[in-house]
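Below you'll find only one chain, the form predicted alone, shown as structure tokens.
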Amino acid sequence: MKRMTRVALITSGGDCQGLNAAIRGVGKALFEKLENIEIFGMYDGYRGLIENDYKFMTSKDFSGILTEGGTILGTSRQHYIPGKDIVDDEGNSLIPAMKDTYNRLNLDCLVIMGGNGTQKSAKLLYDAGMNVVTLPKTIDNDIYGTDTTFGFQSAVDIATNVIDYIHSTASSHSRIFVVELMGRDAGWLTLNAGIASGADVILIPEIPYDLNKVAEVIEARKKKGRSFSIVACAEGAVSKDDVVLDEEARRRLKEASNYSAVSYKIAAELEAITGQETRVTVPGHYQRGGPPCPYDRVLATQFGTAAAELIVNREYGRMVAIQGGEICSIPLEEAASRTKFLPVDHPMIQVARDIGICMGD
């Protein structure tokens, strides 16, 4: 008889679209591969790990879900202490716990999908002797070593349906708008919906902001009698002042602002130096939720469908990438060395400037 392949799925951190996708890609195609496999669900990301709560899968499961949006198996953040440790809330180390999960289920490898915290994660875990492949899946595209992750596509869509839809009502009220989209460290989602949407004004964290310069090409329009403004801001902007300040007190200058986010400082700014009426707009988690886009379906498919070639072929402690329009596979410990920031001279920015978009420098 042949041997039996045990392989759990996870989907930890914050959810986006084409998680679903990625799950029954993995599912099916191990089913298609492998005649004797038991595939585990794990119940809100580690958490499921962590307690031993855990669905058998079969796989009636893994159809009908290509399109749903979020994840069927739920998810949660754990508290990770860069390079050395995931912990509870005293501080206690949580690995101990997933190993004996590992371990009871009999469990061959682990399939962690999750943006840029998780594939660190997951490295530890691959270092504390568990076999893993990771799924790289961020609205925000800022993983190490892969073109693109699942889920960004449909986020760029949704972001730019959004400022579309601003558009209008910025003309009519000869407004400025700020439309505040996620991106805390890295400026792709931003930059690429600013592009899509005709955005005027785009902040990405990359290029510290001077609000004076903004104003000006504000202005300038005005004169041209173009009487609105459309600013995409990403919501890990940050200006030339306040870049120079390290990260405590950054700290300190948040939590003494009365600005709940850095788009209602920006707009608040903007309203005092132009005289121009100005309004804000956070879509927020609308920008995660939703059904994935038909990218980010193949996307997410053939991702899954090379992390289960890499668990056939037994290749542990790897990334399933794109790169160069090929799908791929990386060491995890290259996948979670870094984080992937918009270079300052990437071609797109480069793009934006030309068509005379203002990058806010």
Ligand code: F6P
Second form
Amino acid sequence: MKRMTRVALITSGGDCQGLNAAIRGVGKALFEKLENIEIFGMYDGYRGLIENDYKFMTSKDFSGILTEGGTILGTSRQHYIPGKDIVDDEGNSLIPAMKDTYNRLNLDCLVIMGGNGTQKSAKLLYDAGMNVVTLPKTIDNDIYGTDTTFGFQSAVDIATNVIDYIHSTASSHSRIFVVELMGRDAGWLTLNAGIASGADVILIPEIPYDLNKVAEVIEARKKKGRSFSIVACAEGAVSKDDVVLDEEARRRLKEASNYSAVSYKIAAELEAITGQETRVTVPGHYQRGGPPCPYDRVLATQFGTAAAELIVNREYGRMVAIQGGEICSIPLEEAASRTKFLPVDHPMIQVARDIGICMGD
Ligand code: F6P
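Mind pulling up the form predicted in complex with this ligand next to the form predicted alone we just looked at?
Complete assembly follows, chain above in first position.
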């Protein structure tokens, strides 16, 4: 009789497209590769591990979920103290409770699917003696050590579609439209959707903007007979004036601001400078919803099967990744070490500039 392997699956942090495809990939591959396998699905991310709240998963649970958005296991965010702990509202460490569940279920490994924050907290669990394998998921594409994450391409598709639709109404009304896209402090999503949809201006956190420069570009378009302009703006976009402020000063500025999001501030300022009617569209969480695109279905499946292979080989403390088109894995320590911002000399930024897109600088 072959040794029993016990694995728990966790989806943690903000959801994205492809989580169910990844769950399916891990589950199906484990059932294929191992004779004796028990799989547990923790409910609502780390909460399930903390509160011993899970379901025992059979092979049936992994069928029919490939195209479903969200996560069948649910997800949540925890309070993470950088590099130190995961704590409750009173500041008590939750790691011992997680370890209790891990030991009670006699687990061999946790498979944790998450974004940047999740990779960091997964490392804490690994350091606390739990075996961990992680998968990189996020629409932000900001996880270090992997060229891309599942969820990203689906969000690019949606964001592109939003801007495609905005184009016609912007043109009919000769308006400026500021479309605000997610991505936290990284510009990957906005840059890719902006190029794919033919935006005229792309504002990303990594390149602080000067609205006078943006207005000049819009005026020049008008002179050439282009009566409307589309600004794809990342939610983390920051002006040249604000970028020099420290974190506290920026927080106070945000608190005192009349605008709920950066796009509204940019729109008001652009309207004041250009005198042209300006509107805002914020697709928000729509970018994270619905079925994964085919690319993400494939990538999540590849990541899922690679995670299963790591478990078979008992290679723990690693994040599955894709580098140069090859599926691989890297030490979790490396993945959790930093955020992958968009380098300002990235060739894709040059592509945007080469076709006359204004990057706000
Ligand atoms: O990290 C994914 C993401 O969708 C970001 O793009 C966005 O800033 C954030 O999560 C939104 O978080 P929440 O779902 O908690 O509103």
